[in-house]
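Take a look at this one chain, the form predicted alone, written out in structure tokens.
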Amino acid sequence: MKALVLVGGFGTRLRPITYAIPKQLIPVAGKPMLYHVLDMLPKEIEEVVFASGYKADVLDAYLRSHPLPWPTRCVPEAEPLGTGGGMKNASDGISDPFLLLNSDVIADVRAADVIAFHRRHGGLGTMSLFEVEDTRPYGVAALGEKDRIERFVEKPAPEDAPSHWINAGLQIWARKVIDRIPGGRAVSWENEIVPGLLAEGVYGFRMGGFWEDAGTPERLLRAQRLLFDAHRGGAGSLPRGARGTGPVAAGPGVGAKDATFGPYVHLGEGVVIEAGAHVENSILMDGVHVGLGASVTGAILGPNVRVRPASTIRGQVLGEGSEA
């Protein structure tokens, strides 16, 4: 079985960091978001195919310099094609069935369990589902006997939502569904294609554990907390000479003597936190420098950001090389 990973989108809600890199390469709890997503895959996957769009060259270069356990291939699109169009554009040689993954979902699920469920039910497809309170940003499934999906509604108003079970971003489909996607234009998989497949048998795999769509700063930091709490965030120990609680995922060459930390912090390579500074619930990418006595809380700082001494940074997203 092969996996097809959707990595399009401009990451607008995580700007200005995503002016330089795709959102899937923003680090969280010790490694890029995308690499946490791929942790769901079993070792036996034959190939991982990335349906890429924005900053496709940056993604391809990163995958080459940080190889995964499986063969990989990036298939860029010349213009935005939507989820369905991106799938069709990258579908040459795809397996039957194939896995389909969203690239910004952090979840406590194993693809092997969803594959086993799919084989037991024998349908055209299986969608992993997670129960949420607010269904408005998501595709929502109505479930019938044996968890067969009877309706699927994309981003319904609360009063129109058929349930609280949403598409959790890990799916399995027969290869022939690709033939249902029109070529040569942008296509919404969720709106235009999925509702027409339900009559042929699509089932919902109800997830437990945790789940987060990490597409906004607040959700990305929440995903980091979930990963650390599940012990999926690296060693979690404080940098040498620092004080505080942690957990902290620290890359090579971090200096933080006499700095203090609260919980849930990612520190990229070469980050320097000067004495008396405090960092918590934040992501500091490679080369960030936090000055004497400064405070960084609930923030995402791009590469080589400089925080001036005694400054307070709270809830901000700062792009590469900026100063605050």
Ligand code: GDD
Second form
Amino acid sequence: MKALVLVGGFGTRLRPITYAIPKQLIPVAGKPMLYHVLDMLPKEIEEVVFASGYKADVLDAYLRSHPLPWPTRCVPEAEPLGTGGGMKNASDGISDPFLLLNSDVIADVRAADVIAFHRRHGGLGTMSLFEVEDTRPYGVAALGEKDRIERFVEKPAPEDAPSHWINAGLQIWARKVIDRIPGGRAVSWENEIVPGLLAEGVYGFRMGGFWEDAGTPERLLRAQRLLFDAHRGGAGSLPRGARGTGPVAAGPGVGAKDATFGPYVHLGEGVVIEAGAHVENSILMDGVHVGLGASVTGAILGPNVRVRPASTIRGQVLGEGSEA
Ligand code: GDD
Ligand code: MG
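Hand over the structure of the form predicted in complex with the ligand; the form predicted alone is what we had up.
Zooming out: every chain and molecule, the one shown earlier first.
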């Protein structure tokens, strides 16, 4: 089986960092979000095809320098084609059935279990579902007998949501669904295509454990906490000479002597935290410098951001090279 991974979209909710890199390459708990997403895949996957768009060249270069355990291929689109258009554009040579993955979702699920479920139920497709309180940002499924999906509504108003089970972003589909996507224009898979497929047998795989769409700053930091709590953030020990509590995922060349930490921190390569500074619940990308006695909490700092001595950063997203 092959996997088609949707990696287009502008990542607008994670600007200004996404002006320079696609959101899938923002690191959480030790490695880019995308690499955590792909941890769901079994090693038997034949090929991983990336339907890319925005910053496709940056993604492609990163994949080449940080190879994955499967053969990979990027199929960029000249302009954003939406989730459905992106699928169609990248579908040459795709398997029957194929896995379809959103690239900003971290979850406590193994694709192998969803594949087994799909083989048991048959039908045109399987969507993995997760139960959430607030369904507004998601696609919502109503389940009938034997977990057959009877209705699917993308981002409904709360009063129109047919349940609390949302599309978790890991799906399996028969190859022929690609023919149902109109060509030559942007298409939303969830809005325009999925509802029309339900009559042919689409089933919902109910996931447990944890799940998060890491597409906004708050949810990205929550995803990081979930990954660390699930021991998917590496050893998590404090950098040498630092005090406080972990987990901290520190890249090579980090210096943080006499700095203090609260839990849930990612430090990219070459990050320097000066003495007396404090960092907690944050992501500091490569080359960030935090000055003496500064404090960084709930923040996402792009590459080479400089935090001035004694300054306080709370809940901000700062773009590459900025000073605060
Ligand atoms: N190739 C391509 N082209 N990919 C795209 C495009 C595009 O124009 N637009 C978005 N994508 C990719 C994103 O990178 C992401 O991996 C995936 O498609 C979904 O797009 P999002 O923008 O993150 O959508 P969402 O989070 O609002 O909603 C989707 O995900 C929810 C779960 O997180 C939908 O699939 C919902 O049904 C679902 O509940
Ligand atoms: Mg999303």
